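Coming up is one lone chain in C-alpha cells, specifically the form predicted alone.
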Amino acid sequence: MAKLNDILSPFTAWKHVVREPVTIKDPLNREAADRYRGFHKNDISECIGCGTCESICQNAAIDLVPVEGVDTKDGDSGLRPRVDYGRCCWCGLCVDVCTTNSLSLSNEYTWVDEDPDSFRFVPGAENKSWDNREKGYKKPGNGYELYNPKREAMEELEPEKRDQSFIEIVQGYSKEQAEQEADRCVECGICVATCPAHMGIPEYIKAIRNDDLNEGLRVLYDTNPLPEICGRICTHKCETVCSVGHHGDPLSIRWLKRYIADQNPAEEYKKILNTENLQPTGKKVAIIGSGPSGLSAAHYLALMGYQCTIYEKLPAAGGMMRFGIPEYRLPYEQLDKDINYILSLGVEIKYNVTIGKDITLEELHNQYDAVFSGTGLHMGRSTRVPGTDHPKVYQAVDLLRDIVLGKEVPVEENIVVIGGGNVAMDITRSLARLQKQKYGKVGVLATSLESEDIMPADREEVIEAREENAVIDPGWGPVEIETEGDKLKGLHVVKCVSVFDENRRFAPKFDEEQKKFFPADMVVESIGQGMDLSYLPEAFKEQLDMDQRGRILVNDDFQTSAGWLFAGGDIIQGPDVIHGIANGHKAAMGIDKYLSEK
C-alpha cells in the first residue's frame, strides 16, 4: 500500500519553478575548469621520446613518430608522441608516467575541423592555440611518481675496513633489494641504444622482477659473455641516459646485471644457456690477446662451432681487466668465473706466448682460417716534462701489472700521481693501501689537468679515494719534476684554466701566475695508454690500411684490409670493457661471414 509521503514527495519538485534557470549563452567559448583534462601539450626540448606514454596508454592512442628538427642521440630516441583523439579517453596516465614531465594536458576542449586526420597530431611539433595555456592538468608535485625516484642503496665496506686490503668493496644486492630496484624500471629502453653492446637491459631487469634469473642470464649472454665483470666495472653509460634519472636517481643497471650473474652458479651455465652440445665447423680461428674483445670473439665463435685458440702474452687471462683493475673492484674469482665458462666451450688459451717472438703473425695466418687481434693498450704515456726520466718516475699500468703478478713494487712515503681517469684512481687507491700497510698512514696525492667537474674518472672512484685518505687536487698542469741526484723532490704545477678548445679538441691553457709544488719521493704518470703493434711485421704494416695516428682501419665487421685479419678492442675503439665486448661480438659475426663466403 502506498504511503502518503510517496504520493506527496514528487510535488516538491515544483519549488524549482520559481528559480533562475542556468543558461550557457555561448557554450563553445566557455572556459573549462582550471585542471580540466583537455588537449595535449608537449615540451619538445624536454621530451626524450622514451615511449612510456605510449606503453601505458590502454587505448593505443599514442605512438612515437620521427619529428623534423629532432635528431636521435644518446638519451633521446629522436621520436615524439603522436596522439589519436579517436582513441584518447583523456585519462591522463600518459602525463602521470612521463619521466621528464614534458607532457601535460591543457584545459582546452573544443577543436573544430572538417579533416578527421587532423585529430591525430604531435603535441609541441604542430602549433595549436592551447600551446601557451597555463591551465590544465599537469603531473602533481613531489610524491606522485608512479615509480620510486630513489635508488636502492648499495652496501659497501666502510673505509676503515677496506683501506689496508684488496678485498671487494661493493657487497651486491640481496634478492629483496634487487627486486625493489628492478621495480623502478619503466622499460623505456632508452638505455639500450647508448650501451655499446646494445644489451637487452629492460628484458633482464624484467626477469629480476619475475624472479626468473635463468632467463636473465640468457638475456645477458645474448650480447655480453662477461656479466660478472661488467656487473662490477662497466663504465655504465646506460645509467647516464636512464629516463628515470631526469627526476630521480637513475636505475642501478650495472648492479642489477651483477645480481643476475652472482645468483646463477657457474656449474649450471651450460645447461641454462643450452651450450652443452655445440656443433663443430672444422675451422680454426687464432685470437691474439685474452682481454674483453678477444674473450668475446672466442665465446661467440665457439657458439658457432669454430675452434678458437687464444695467444696470451701474460701468465693469466683477462688483459687489462686482470692486470689493470685492482682486485677490490674486480675479484679474480669473479673474473675467472666468466673466463672459465668460455673455456668450457672448447676455447684454448696458450699463456706466455708473445706474437712476433714465440710465433709469428705469418705462422698464425698459415695455421688458422682467420685471425682476430685484440691486444689492448698496455703501454703507459709520459707527460715528458723535465724530470720524467728519473728512476723514481713510474707508469701506472706497469705498477698495476706488477701488483697482480706479485712483484714487489716501490712504495715511498710521499707519492704524487699525475692523471684524472679511472686508471689514475686505481693506482692512487692501490698505492694508498700499500702505504697504509707499510707506514700505517696514507701519503698519496693525485692531480690532473681537468678540474673536478670534468675529471674522466667515475665519480664514485674519486669519492672513495678521498674516503681512503688520498688527496685529489685536480686542475693543475705538470711543469717539472724536481730531482736531486738519485732523490726525487716533487712536482711543480701551474693552474690549468681550460683543457679543450671550442671544438672540443685537446688544447690546455694555463695561468702561469698560479703555481703549486707537490712534495714527493716518487711520481706515477697515468695520463693514458698506448698500443704496442710490434707483432705486426713492418712489411705487413705497409700493406695494411692505417690512419695517420697509426691505428688499424677496419670495416663494420672489424675486418682489416688484409681480409683474414680482424681487429677490435681498445686498439680500435674505446678504451673500455664494454666496447671491447661489442667489438669482439661483431668481429665474430664478421669472421663467420668471411669464412662462410670463402
The other form holds:
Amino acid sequence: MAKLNDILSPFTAWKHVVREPVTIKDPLNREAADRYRGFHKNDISECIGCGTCESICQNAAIDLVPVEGVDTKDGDSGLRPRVDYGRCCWCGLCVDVCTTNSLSLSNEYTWVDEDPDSFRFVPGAENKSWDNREKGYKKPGNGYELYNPKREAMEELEPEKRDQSFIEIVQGYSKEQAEQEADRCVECGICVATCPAHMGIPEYIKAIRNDDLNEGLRVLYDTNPLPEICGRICTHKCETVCSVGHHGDPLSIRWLKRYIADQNPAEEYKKILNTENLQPTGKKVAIIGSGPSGLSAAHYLALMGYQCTIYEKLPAAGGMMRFGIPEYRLPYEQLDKDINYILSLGVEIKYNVTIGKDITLEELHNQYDAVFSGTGLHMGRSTRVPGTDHPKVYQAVDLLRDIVLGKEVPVEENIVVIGGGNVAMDITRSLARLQKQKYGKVGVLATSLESEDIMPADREEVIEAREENAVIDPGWGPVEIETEGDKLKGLHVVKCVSVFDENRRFAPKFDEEQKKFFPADMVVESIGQGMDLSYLPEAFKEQLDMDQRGRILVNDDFQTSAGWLFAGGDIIQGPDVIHGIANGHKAAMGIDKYLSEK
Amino acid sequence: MQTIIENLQKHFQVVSYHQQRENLGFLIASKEVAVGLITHLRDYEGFAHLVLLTAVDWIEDEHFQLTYLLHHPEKKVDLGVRVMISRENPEMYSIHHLWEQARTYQRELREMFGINFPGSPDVDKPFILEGWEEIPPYRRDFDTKEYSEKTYFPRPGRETHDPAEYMKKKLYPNE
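Having seen the form predicted alone, please provide the structure of the form predicted together with the partner chain.
Then the entire complex follows, led off by the chain already shown.
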C-alpha cells in the first residue's frame, strides 16, 4: 500500500510555482559575453574594399561585392565584403587581418529568420540591430598584427658624407631586408590602378618573397622598361594608396622594384626576358626625344619587331632623367643599364640632332612609317618679377643640364632658389654640393609660394635638403629681385596666404604687410617648365588639333589628329617619369594598331 | 611556485621555466622524463587536477608541442608541462593511468593531430570525425580552405570580384 506521502509529494512541487526560475525563459534575449564573436560590423566609410578579409577566410565565406553609394576611386575598390553565415565559423581572422580596422565582430549571435538568403549580407551597408553595439571582438591592437606594420628601414648615406659629392644616397635593400619588406604585402592590388603604368605590383613583390627575381624582372618589364630608374626616382603614387599604410607604413614599393632590377645582371636580361630573337616587321618608326616616353615607346615597338630610331638633341640619352635629376638620386650607371638594354633590342639613337634644324619633321614623316614625339618640358618658366632679366638670374633646368654636361656652372656664395617642387629641391641640393666644394660651406635658400604642408616636392626631398644645410623657407611670393648694376642684391618677398582659390585654380593671395628680404648674389627660378614645340612647322601646327593652351590633343592611343604622328610624355601628361613610360607603352600599341591597319 | 620548481629540479631535469603570471607557469620537459615528472607533481606536489592536454603544431621546427596543464587546488596555481615530440614520429607515453579523463584527450589528439598514445584505451576509435582518412585536420599542413571549398558548396547566387581587376574595369576600361 502506498504511503500517503508518496501520493502527495508530486503536489509539493507546486510550492515552486511562484519562485523565480533558475533557468532562462527566453534564451534569445540573453546577451553574449563582452568579447563574444557574433555577427560582423563594418565601417564602410573606412573600409577600402582591399579584400584581405576574403583572402584570409578559411571557409570562403566572404565575397567582395559592389555597394550602392560607394564609388570606385584611387585607393578604394568600391567593393565591400559580404558574409555568408552559412559558412562563417566566427574565427575572427578577417578582423585580425583587416588593413583599415573597419571590420569587427559584434557580440550578437542570435537571429532567427526563415529565409536562408538573409544570412548573407554586407555588414555596414545593410542595417542591422547590432551595428552600433560596442561589445564584441575587435582587432587586439599593437603587437597582434598578422603583418608587420613597420617598414624595413633603408640605409642612407649620412648628410656629412653626402653633401660634398654626387654619390647615390640611398643604399638599397639587402636580400633579407627585401624579403622582410615584401612579406608585409597583403597582395590586395589596390595600388595597381593608381600606378599610371598599372604595374603588376603585387606580382613582383610576390616574386621577391619567392626569391624568384627573374620572374620579378619579367613582371616589371611587362609594363615598365625603366625599372632601375623608377626603382629610384618614381613619384610612387602607389605607396600613397597602399592598404597597409592605413595603420602602418605603406609598403616600400619603389625600393622593392629597385631591388629586383639591381639584383638581375644586365648581361642576362635578354635571356631572362626572352628577347634574344625578335621577329622584324620591316616597318620603321622615328622617335623624337630619348626621355622616358620615347624610350618606353621604342622598347615596346622593338619587341613588336619595329625598327626604331630615336632622335636626340643632346649628346646623351635619358632626357630629364639624365639632365634634370641629379646623380645622387639616380646614378648614370643605373640609367645606362636600362637604356643599354633597350638599345640592345636594336633601337638606334642619333645624338646631337635637332628636329627642325638638322632634319625636318616632314623628312621624318617621309622616311618612317610613323613618328612618336616625346620632347618633354625643358624650357624653364620665369616668375617675370622685376629683375628677372638680370644676368645673375638663372633657370633651374638650364643649370641642372649644364652640371650633367660638365659645363662651368655659376656658383655664388649666397643663392636663392624660387620654387617648391622636386626640380627646385634638385637644384637646391645640387648647388649646395657645389658650394660646399667651392667655399667649404652651404649658402642656399629655397622659397616657394606654397606653405610647408602643400609644397609639391616629395617630403623626403625637403628633409634631405635641410639635412644638407640648405634653408627651405616656404610660403612667400616673390615681388622683386633687387639689383645694382651687374651685382644682384637679393629677393624681396611677401607672405603668401593661399595659393589656390575655392575651385582649386591657381590664384595666389598675399599679405603685403608681411615682407621679407633674402640677400643673395644669384637667383635661380624653378617654378615649372614649358614645352618647346618649335620643331612643328607653323603650317602643320595649324592643321593639328590642339587645345587653347597650345597643347597637342591625342586620343586614347596617344595618336594626334595627323594620324602618323603620336605624342606622349610630359608634353601630354605628367610631368613625371612613370606617366611618360605609360604613355610611351600605350603609344607603341597605338602605333602597332595604326600600322597593322594601314 | 618558485619553491615547487626548485624542489622539482632536485629530481628532474627541467629544461626551462617561464612564469607567465603569479599563479601560472610553464616548464619544458623531455619526452622521456615527462610522465615521471607529472606523476611526481600529482603525488608529491599536490597538482591533483589535470585541467587539459592539448597540442600545437610547430611545423617549421618539425615538432609538436604537448601541453599538460595541471592545477593545484590548495595553492590555486596552474603549472603547464610542455613536451616537444618529433613530427616525424608523433608518439607519446599515455597518462590515462594517472587521470582517467586523459584517455579522452589522447583520443582527440590522435584524431585531430595524429599523435599516438600507445596503450591508451580506445585511442584508435573514431572520436568525432567518423571515418576520416585524410591528414589530421589540426595539422598546419591541412588546407582548411581547400577542404572547405571541396566539401561545402556555395549557395547559388554568390559572386565575388578581385579588387585590382574590378578597379581596372571601372577606372581604365580601355587599357
